[in-house]
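Below sits a lone chain in structure tokens, taken as the form predicted alone.
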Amino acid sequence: MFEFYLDTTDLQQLARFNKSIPLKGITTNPSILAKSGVGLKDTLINCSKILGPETRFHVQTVSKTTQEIINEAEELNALPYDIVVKVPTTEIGLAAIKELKNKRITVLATAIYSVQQGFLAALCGADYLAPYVNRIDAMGVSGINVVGDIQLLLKQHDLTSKLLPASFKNTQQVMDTLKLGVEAITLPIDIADQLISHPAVQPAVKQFENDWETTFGDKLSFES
């Protein structure tokens, strides 16, 4: 089953997409969790409370070494949790991911920018791959393509990673990230209230109101 991700800790956007998205939970990272000034635990405790106690979290080691990661990696396990632990896919990363996947720790590569990375990240077990779609349309090249790739090469290669992309712009990346078969997405929150509104929508229910109104008044449809 599709998996939908928020990339926020944002508690009260939480709750007010949780009543229109089927949210699996959402994506962490040092970054939002610093410019939120909330611990990861209370993040956990908190965002369970709103979304539930089948929540998935994303939570991304900040170790610096292969062992320090994979040290690290086993406490968030150890969390009573439903945690997937985020590893940056650089060298020491790729084998911190490597001896995490020995132990069954369910993993996620971040940070990914090139086809290469991913399926090597693949190659190593990962069970989700984030490949930045934006961040990599910054540099120059298609984010679109690089997700393209990778999840043709899972496919010829037989490899059982799920792609989760993430950094996107516009809801246009968003669509064609969709087309290529993903799994699972991850999206800011600007760019999620832009999936579930149009300024076209609004104005056309305004006159279905007004011509409802100007026939049959207050009364409600079964009452007409």
Contents of the next structure:
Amino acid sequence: MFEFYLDTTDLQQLARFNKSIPLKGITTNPSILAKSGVGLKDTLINCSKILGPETRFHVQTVSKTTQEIINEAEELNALPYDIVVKVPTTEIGLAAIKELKNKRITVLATAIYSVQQGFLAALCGADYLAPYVNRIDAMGVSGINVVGDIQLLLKQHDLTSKLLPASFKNTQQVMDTLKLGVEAITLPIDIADQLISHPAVQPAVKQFENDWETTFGDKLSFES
Ligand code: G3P
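For comparison with the form predicted alone, produce the structure of the form predicted together with SN-glycerol-3-phosphate (G3P).
Now the complete complex, all chains and molecules, led by this one.
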């Protein structure tokens, strides 16, 4: 089943979107947590209260060596939440991912800017791969093509990693990514907002209301 995440810890927005979008959980990174000013423990408590106990949290390690990443991942994995440990796809990160898979810890390889990074992370056993679509676009390379090429390699080599693309700045990028058939996605709030609020919808609804009230006043449909 498709997994829909929001790339935020904004509680008000999570409460809002949880009503209209079937959310699997949230993705975070050190920048998102630092910007919120709320540490991981309180973030997990607060977000769980809103999204429920089944929520999946993608939480990034901040350690700087392979062994420290492994230790940090084990601590995260021991927390009483459904946590996927995000590891940056660097050389030391790939080494950590390999070890973490031996320990059966669920891992997302993050900060993927190239096809080769995605392929290597998948070979190391990452459960999820997060290519950064807009950041790749901003470097003059097609983020969608990077996602598509990783997907092709996963298929060709029978690799089971799920693509969970991140970093979007417009809905076209989102739709082009979804059309590839990725199994998961994470969106920032402003893009989720644009996805569910097409500017033509409210005028159309208003027109229906006006036409109805002109003929039937304040009656409801079944009363007419
Ligand atoms: O977690 C990575 C993702 O949040 C990157 O998004 O918008 O900072 O490029 P952005």
